[in-house]
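Just the one chain here, laid out as structure tokens, in the form predicted on its own.
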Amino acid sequence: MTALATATPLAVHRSRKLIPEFRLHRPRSAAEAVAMKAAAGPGAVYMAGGIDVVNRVKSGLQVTDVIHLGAVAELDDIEEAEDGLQLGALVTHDRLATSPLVKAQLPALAQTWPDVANIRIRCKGTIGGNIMAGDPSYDFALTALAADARLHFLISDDSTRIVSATQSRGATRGALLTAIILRSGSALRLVFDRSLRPVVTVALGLDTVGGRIISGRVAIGCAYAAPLTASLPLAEPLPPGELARGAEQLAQEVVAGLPTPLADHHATSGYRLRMIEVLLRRNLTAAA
């Protein structure tokens, strides 16, 4: 066997050729990160675990500056808040799944999250990045919508803006998400159904007072171009038994008000719409 006269060059993955040169910044605080992004201009992005940002850059997203948040220690705490649980935006999915405080206060989250993604993503991906990506297949964004979570953003004048997860889209452009507040205990019931992913995922959040369900939200993933939320059409507070008996009608009313879902290689629009109704009816009954 004769040796090749010239060495064969290593193949370069095509997507990596699309990554532009960029400046890397490593802030030590949230305020410093916000100041860096404001100074860098519109080509700057925040990066935490990096899973979503790296994929977008490999797909051609033009980035001039990356503000890496790994050294901003105050953003990865999990602690009790006055009316719920405060989760730092840099909390990873693995910490969410294994936190004793989450297990005690939000058992539905702790039970669901060991099945989310794979171990690499759970250990690197952050819940804040999950929300800010706006990807319809991401799970924690659905949690925030179903729970009507409060999102804390730091803006360039060092003030904090607090918005509901259901009203946050486009309201805080350029700001840094620092924390997510979820109500805990008996005031909120959360139910997740990922059994038909990637066709559709459903998260259900029910608000209760005195044992009666006063309002609720359905968050739908995988079926639309962005996570979608809808309110439960409750005319009056319901005891759990009545909610269970009316689950079919409630599910039908919610689905009747939804836009047409996506049609792709996973499912048709009609199939997705029917499965949203089935999962919603099933999980309303389970929650009750």
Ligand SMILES: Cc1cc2nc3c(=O)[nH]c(=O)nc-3n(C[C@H](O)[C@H](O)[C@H](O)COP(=O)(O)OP(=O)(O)OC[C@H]3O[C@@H](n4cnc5c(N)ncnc54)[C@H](O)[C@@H]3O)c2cc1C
Given for the second form:
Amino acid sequence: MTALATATPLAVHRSRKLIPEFRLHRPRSAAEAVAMKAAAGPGAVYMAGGIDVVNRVKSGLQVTDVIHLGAVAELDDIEEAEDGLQLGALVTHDRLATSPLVKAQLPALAQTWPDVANIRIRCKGTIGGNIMAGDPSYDFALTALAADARLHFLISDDSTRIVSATQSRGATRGALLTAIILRSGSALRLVFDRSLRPVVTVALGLDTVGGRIISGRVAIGCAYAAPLTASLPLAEPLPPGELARGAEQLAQEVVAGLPTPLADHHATSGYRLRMIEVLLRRNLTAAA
Ligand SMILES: Cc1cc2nc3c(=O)[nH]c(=O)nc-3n(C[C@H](O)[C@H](O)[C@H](O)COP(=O)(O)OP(=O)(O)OC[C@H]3O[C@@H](n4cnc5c(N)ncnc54)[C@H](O)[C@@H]3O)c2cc1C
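Please show me the structure of the same protein in the form predicted together with this ligand, now that we have looked at it in the form predicted on its own.
Below, the chain from earlier opens the complete complex, with every other chain and molecule after it.
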């Protein structure tokens, strides 16, 4: 009994009592938000829907300033851009699930998103917050990786940066994510498999030119400390039928190059690795 009572607690309980006092800022524009964050210093955080931010402060995260993005105009549009579909960082999961443009241009997202989280989370949580939270189980972060999305950041009033989602980690610390561009229509084929969540999630993005698959990526969620992306080892552009025939070998090659997945109460490392291979093979075949 004594040993149990003095042991390290198994879980940190969330409580409103742990929320520190902080200054709340309500910028009206992206430039104002960036300026406020810079002026507030290292204790400041952006807050979009606030689902993660609020959970973190209830778990003891110390923040001095919250830059609430809710009143920032222009960051919640979904529109066609020259290079694909442009999604504002403040677009909620629900808008993604119900947008006619998303349905027309990226049908795999429109089909998958009604199953993401629950309606309360979908109405509040944003796709920008989903990416920036860096959680390995979050689905839009996987979408951005599989699609090799372009992420637009505002760093200061007169400095913007566009980075590939697959190369963005750490490169834009403190910057404001303003938009995400996904190639759409026939240039990108996206496939999702959330059927084994929380053991593993797989998102597949295939780049096609003239009906042939020229390159592709698999983004793997729930299996590592951060979302992980691997390129498909395609030696040459493939027509879809050949991709289907080579799916088993491709899946084996990808899995052979992966690091050892996590082991936890959901699954062992070995089971996760095996399931990544199974889902990848199945979804390569489905995509083809
Ligand atoms: C019960 C439950 C179930 C869930 N199920 C799922 C699920 O099935 N799939 C899934 O993907 N997610 C799921 N989630 C997570 C949810 O989707 C995310 O919490 C949400 O997308 C985060 O968005 P937000 O706007 O609330 O982020 P916030 O909490 O506001 O922010 C998250 C992080 O991003 C930063 N940030 C936010 N916006 C910006 C920006 N524009 N620029 C720079 N930094 C920014 C914040 O500072 C913070 O660090 C679930 C959550 C809950 C509570």
